[in-house]
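In the form predicted on its own, a lone chain appears below as structure tokens.
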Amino acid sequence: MKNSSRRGFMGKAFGAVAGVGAVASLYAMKRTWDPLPSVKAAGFTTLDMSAYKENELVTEKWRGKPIFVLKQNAEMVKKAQANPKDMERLIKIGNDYFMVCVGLCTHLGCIPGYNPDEQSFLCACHGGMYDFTAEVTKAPPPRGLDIPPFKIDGMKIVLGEEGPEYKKMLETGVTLKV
């Protein structure tokens, strides 16, 4: 009898150790499949829109791409209100309007420069021009600068998340999915 109770104990102990080892192995495998925190963080960028100044272009970075942020002044908003298509490209946060777009020309991917006096963008590579809403005013670019996915969160905007305002822009054809 003593041998069988010892044998039973050894079997149960071996089973418990094997069970703990299997759970630890599965946990380790799951952790290797999960994206790193740095990779997760690279997907979203939060911008505090109260920090921007009117008619001053600020270039942010999102997923390795330049993001242009331009707070519209009263003159720009008045011009944009004359053309409903221009107003569709602007993002209203609080009482202010912003142009937020990926700062890469839709022709060949060059980075356009902003001229605050003329309130326009010029892509020096092939002479393409965009207005203050990032809409094409002179070819060869095939469309306006793309608008990144965004979600409005109070006075902040979260790039990389699709909010209702961005989904509306996609549905109406204002921008393409980036």
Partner chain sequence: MAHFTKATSLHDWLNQRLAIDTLRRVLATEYWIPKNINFLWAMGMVLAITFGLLLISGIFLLMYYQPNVNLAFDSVNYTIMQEVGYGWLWRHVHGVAASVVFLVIYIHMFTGIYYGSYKNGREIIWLSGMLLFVAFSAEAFSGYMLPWGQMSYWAGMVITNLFSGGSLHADGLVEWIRGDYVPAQAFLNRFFMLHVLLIPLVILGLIGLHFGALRIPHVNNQDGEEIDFDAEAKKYLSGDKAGSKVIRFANDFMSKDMMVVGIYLIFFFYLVFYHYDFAMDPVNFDPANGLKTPTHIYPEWYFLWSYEILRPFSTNVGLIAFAFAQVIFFMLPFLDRSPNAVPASRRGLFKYWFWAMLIDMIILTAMGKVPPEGLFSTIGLYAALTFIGLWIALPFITKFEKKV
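Give me the form predicted together with its partner chain now, not the form predicted on its own.
There are no partners or other molecules in what follows, just the one chain.
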């Protein structure tokens, strides 16, 4: 009896030590699998917005992801003004309006293609479609293309920094955090 309770105690003591060790090593494993600090730090890209042409899609790169920049022409701005939801997605720089967003379909992450004549995007993977402000117009994508964090700096914008215009978009739900 005395012996078995001693054994019981030793068993429980071992269990406690092993438990602490198991939790600690799981945490270490989780952290090892995390993105490296260098990956996280290299997250800023500056774009000079005076260089783009109207209705011509340019693909930039930020954090390894494609970034769509589409300078809106007069006709598009007029169309957007008729629809406040579209207007909210555009970024005003100087006198121009830009659509800037992450070029990965919000469905499963393919890159949609732009058709300048129809001013719309088609995601060939599962047939999703977006308009010229990258708002979704045909499922399966659940929402428009996400807008990356940006800060306006004169005629430039810095991707990766959160300026007031971007924060407002987050608040009003125009985009999700990416």
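Keep in mind that this is a model prediction, so the values were computed, not measured. Positions refer to the first chain, counted from 1. Whichever C-alpha set is largest while still superposing within 1.5 Å between the two forms counts as the rigid core.
Q.
Is Lys12 displaced by at least 2 Å at its C-alpha between the two forms when the rigid core is overlaid?
A. Yes; that C-alpha moves by at least 2 Å between the two forms.
Q | Rigid core superposition, Gly21 Cα moves 2 angstroms or more between the two forms | A | Gly21: C-alpha displaced by 2 Å or more between the two forms.
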